[in-house]
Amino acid sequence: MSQQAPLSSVNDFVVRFANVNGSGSASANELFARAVLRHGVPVSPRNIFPSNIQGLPTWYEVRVTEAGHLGARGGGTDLMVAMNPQTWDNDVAGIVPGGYLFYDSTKPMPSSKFRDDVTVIGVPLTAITNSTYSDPRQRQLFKNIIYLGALSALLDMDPKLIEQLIGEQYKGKEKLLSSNVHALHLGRDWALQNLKCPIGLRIRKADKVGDRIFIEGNNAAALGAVYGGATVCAWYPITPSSSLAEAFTNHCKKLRHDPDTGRAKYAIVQAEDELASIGMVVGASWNGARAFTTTSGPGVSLMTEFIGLSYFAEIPAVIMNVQRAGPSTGMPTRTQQCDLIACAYASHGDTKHVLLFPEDPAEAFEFAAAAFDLAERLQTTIFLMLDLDIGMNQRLCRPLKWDDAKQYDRGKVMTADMLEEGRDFGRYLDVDGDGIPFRTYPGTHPTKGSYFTRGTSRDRYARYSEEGAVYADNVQRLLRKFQTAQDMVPRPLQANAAKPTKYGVIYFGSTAPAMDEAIGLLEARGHQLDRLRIRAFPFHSSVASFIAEHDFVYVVEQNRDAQLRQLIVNENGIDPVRLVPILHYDGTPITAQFIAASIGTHQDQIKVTPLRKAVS
């Protein structure tokens, strides 16, 4: 009997489902997110996975939230439905004071295993799914839709809705979707009939969900890549990546079949490791395809050799890394900001290469489009840098849009007519000062604009030298090119505090929902803000004003080394004192509670008047 007393809120708290991978609960905990969203209220889900394909612990972390914060909350969960007796004492240590508990009781349990600050609320799941069902299989899939169905009594949800959602799950399987409502009603009227119902955590109606799609941001920048002109995708399963290039496959079989002969018009190839893939994705951009590959930290590390052709070689390439914690083989399902210095300045010599940081999948889909634009304006790989957050989680975004007008920017083509006016044709030649030559595609005149494409060193017009004038003359050239970039890539957008402050915060990435979170949790203890998301590398100009203007910037990311923090100071020569690192790196999403302690910390401090100047 918990001797405090139970919580009480309405739309607002934590749901944690606690599983077995490979027991079939993924879609289960899914549908009761979803039906939080079709009782009109925002939800931020989150799945923790373990690294293998079936037996370890595997977790499922719905937010309910009608003020629409979509960052992890922190803090402990306020609902665990505990499914897992692995993880049993962790998952029952989580649970806030006041919290339920809602487990499976049909095997009595111990008193010690729970806790006198905690409501518990037991379901006899196996016996129920073992008077009803006698395959095994089903008993373990419809035991999650039974719990799902005692959950819809105790938090007053709509049955109807989750029968829906059912609905348009089976459609046409009438069979599957009699089954699942009948499992759903099986949980659902033992709860009304055994237990009080509702409890203190409830959904109500409402909305605030608006026009904003449900989607994951791998299943974004894949559509991004079919609407930005992608035709070849060459790659190698890794973890978080594997979704975004099957994801691409999918949407390909939709939209690239020519609609009278049904041929197909991409190309995607499975290579057999990274290397392989780049290798291909920079020989049909050679050859005037619009070419990416997908992949995570180990794949980048293997890849730099043709990153570093595709930079000195001035070939387009795209780069989807969904980052995961490293380094190594690290944490493959746990998420992190950690490949930011390896990809900016990727491969050996002097490089460094975009990068486009996308908030959520709506960006994810923009961004990936427009990497493609900008692989070819700047003949140059672009990487587009997601992670696992972001990647595979689904998000609540606004609605995805393309303008049906827009024409692809190919960039510095020279076409046969032109060599035929006699255009002076240097593959290398800078005709402009923006540092970005003219390049031909093969086959284009049959005498004019060809060229010989070489890693190595040479002149203006792709001739070889070894002379230290033609090389240093070509590196700097690259370099103006990247300079020309900073006015190319998304430009920081910029929220100021509604009184003037000396302090300012920069972000970047999946970062972004927890800090919109934080800077009211700050505001609520006196501190004031002004923010700057950045939204690709390299910096356009308004960085350094933004940094230059405030006494004290912290830089928050999602890795050990503060890496933005490192490509800011380098790239700007700003004083590092004035940056004020936030950094979080344990594989878990950060938290708008962790940003503002750690700022508000640090905020304290430095108002604390010192004592010498106290007593003068």
The other form holds:
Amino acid sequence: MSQQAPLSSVNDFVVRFANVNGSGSASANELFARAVLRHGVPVSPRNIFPSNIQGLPTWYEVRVTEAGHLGARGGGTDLMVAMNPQTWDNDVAGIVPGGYLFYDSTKPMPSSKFRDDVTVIGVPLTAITNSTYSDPRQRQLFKNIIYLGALSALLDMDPKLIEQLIGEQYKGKEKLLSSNVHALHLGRDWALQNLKCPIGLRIRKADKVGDRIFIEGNNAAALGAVYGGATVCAWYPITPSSSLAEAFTNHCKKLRHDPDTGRAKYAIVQAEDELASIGMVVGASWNGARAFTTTSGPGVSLMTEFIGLSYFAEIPAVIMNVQRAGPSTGMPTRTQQCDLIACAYASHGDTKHVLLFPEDPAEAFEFAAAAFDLAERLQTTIFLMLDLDIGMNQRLCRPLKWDDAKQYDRGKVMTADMLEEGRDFGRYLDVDGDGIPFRTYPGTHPTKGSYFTRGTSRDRYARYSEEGAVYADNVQRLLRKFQTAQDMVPRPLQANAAKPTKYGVIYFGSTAPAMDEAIGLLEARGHQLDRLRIRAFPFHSSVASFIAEHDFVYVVEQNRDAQLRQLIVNENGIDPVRLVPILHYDGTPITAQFIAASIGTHQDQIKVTPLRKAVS
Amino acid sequence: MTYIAKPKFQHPGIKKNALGYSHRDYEGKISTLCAGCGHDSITASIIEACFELSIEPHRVAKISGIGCSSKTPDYFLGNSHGFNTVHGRMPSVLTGANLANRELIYLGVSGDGDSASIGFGQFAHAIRRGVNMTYIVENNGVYGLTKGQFSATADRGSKSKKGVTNTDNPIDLVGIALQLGATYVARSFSGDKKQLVPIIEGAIRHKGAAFIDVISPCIAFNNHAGSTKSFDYVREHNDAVNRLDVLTGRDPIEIDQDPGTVQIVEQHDGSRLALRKIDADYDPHDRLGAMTFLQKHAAQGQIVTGLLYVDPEADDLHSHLNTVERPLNRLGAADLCPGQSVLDKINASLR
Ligand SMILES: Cc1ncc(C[n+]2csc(CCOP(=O)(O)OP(=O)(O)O)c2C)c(N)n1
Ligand code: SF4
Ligand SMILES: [Mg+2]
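Having gone through the form predicted on its own, I am curious about the other one (the form predicted together with the partner chain); can you provide its structure?
Below is the whole assembly, all chains and molecules, this chain first.
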């Protein structure tokens, strides 16, 4: 065996399951993650599913982290559960020295297929399965539960907690329940009898999960749309956003049918393309319903003509963009924060749009619901900027909360009564100085309040006009409206370092957990940083003041072109030298190690030659 | 165009409909189209149809794409909300609007470029879904607004004003609409108001996807010899298969021809369509027969007009989606938001 001592760690390691897609492994793997949670130990799992690689591989990586670091750890796998022969070589190579390799030892493998610096754990999974089950489908499914059973012994997990989970999952389906528990013990007993259990990696009960929930961002955003009162959803399938529309459909089926008539209080249309999706959203919103679409980068590109119409004709629209690596088809199943510029300035002509940046599913829920209030208040497009990392992975987050006293903000809508009272209605008239005009819904009043909606220039009373002054008056008001938005969107959140510091860091969205962890690593290296998490565009004034208060500010993001930094420089007139880009864009989720190493290197240089002097 | 307010004065003896509205109440702004443009005649027919049906103008949503044709909703029903959307995308906007409020009447106005070229996909899909609407294409075979390029409905062999011969095959929107399941399909001619007005009336009263292709000559760019969409050509080749009368309420049925040739069709809302046969062979309830008939006659250079197909038992997208009767845009938090107690249960299931 190896010269390398086997890894030894309690509640802090990474397990990676390498599976073949469609083998039913997903639910067993999720069961593993949830079982660890039931031990009171946080986990952060990630699905990795390349879009076009032979052997249909999928990986499920579970970071077990008592310290609660929910970002990806990076740096190899501690325990590889290698169930996919096609990816075997890479999987074995991805184990850290001293790590463990768990595999199906039914068929003998040549020794060249192994490494001598990892502990090899062979369990004859196929043999055990085949001697117990004859039905091919059962064989496939229970094999997964059998490996879970074996792992529970190897990692010293409490089998009662797993049984409990299985019990909840198959409540009322006694046969399935008992056969799953049986399979679990088949694997567990085999491991206890034949292997040295536990190994160096262990799960020990802790109390670090609290009341947190475990949910995918797309699912949470879909619930946000239900709670936010969305009634029309039009969408076109695209990874990684499809599961959002599907989750909305499922929630609506349960929560949105009239108990008496059984009829639907929603309409969901799978459109023919993204042009039609956004068209339906615009049409429904124009007519006073709360409507949204879900998409990803290529879909946003197709929607841009309509987004300009929404901006200029002032029609609410909510677009949930679950970002993936672009441009073009890019890496369609990999994560990035790469559509900031595309969304902030989507469409031709002078346009600007509101973007919301949730950090996790809990915020995805809140911001999704808030997006509908904002869209109707501001009468424009609101982008909810998710990404694959938040959207398609279960993340531990605070429970979802709703204030039952909350009413929807339907914005400035002139009613038949208001018109009857003789209120002056100018569709594009800035009555309150906030740039936001009143609108009327079609069909409101027989003789008052109708107007012609168009993407063409018009005056304050919606009358067609190509007068330069009239056009300018209108687009300046739109700018005023955008300024109004600054104070309506979620504010940035600041967290200061323990000691006063001249250095700051700005970040957003799914970078948050890695950033939180990186701060600890940087502090250990003696670097103090104040943090500002941006949660929306347009930027609140506190962004500019945060930058003003620090000599240098790192801007951490997951794209090549420093898109957030560009937006800050552009919109706030900041000297670019003051903003140091920290960029991660290989399609994997950003890690604390990466952030700490990149910022640490810069900080070390500053310590050698103060940059302030160097540039002045 | 500048805004011209029309004089409000109305002659006391002017004709009123059941709601007490006169024609004037169904008019819009003054048209800015070329004098003699076929589209203006269609506007007049829409006004006439809405007047005759005693529709409350503000209960109509007029939605169009981009083009000369798509400008026309500004020229009728001045008290309705109108929406001039983007080129070729009227169908999706109309679909969304319809989902938001099932109680309004949806009138989609489009051009042949708008619906057969850039918006061919949206046209097809709105029809497929059975959106409850009256979808009118003002078909002139050219892009009027961008100055006379061929559109996808231009016939093969027809000549442009500049003398170029079209070599591409035409798209027959009526044929496509039939194939995609439209439940009310008609073709008419802007120059034949007598035929067109009742066809529009029937479409408005129809529950489901009603499609009307109206040949509407472009005076400026497609009314010359060699064009197959000119006034003269259409008059010469018009092959009307039937004449329609829409009977509402208790109108007595006047039959001034051989009674055997009149067929009464009752639609969902109780309105009756009186169809007087011109072509004895033509059966407007036979979708397949209609498609064959159209193709045969097109091959002979004839333009078949009339109510070509109707399914009086049709239903619409709302019935497919089983939505509540109350318009979705009128549902509030109490109807839509499940509240914290449900969220507590959801949270509990996620631990
Ligand atoms: C995306 C886009 N492309 C091109 C145009 C230019 N454009 C305006 S109207 C039109 C054609 C309209 O033709 P049709 O629908 O037949 O209407 P008509 O003017 O003939 O009534 C075109 C190409 C546009 N407005 N938008
Ligand atoms: S250009 Fe043709 S379609 Fe346009 S208004 Fe003139 S005649 Fe009508
Ligand atoms: Mg045309």
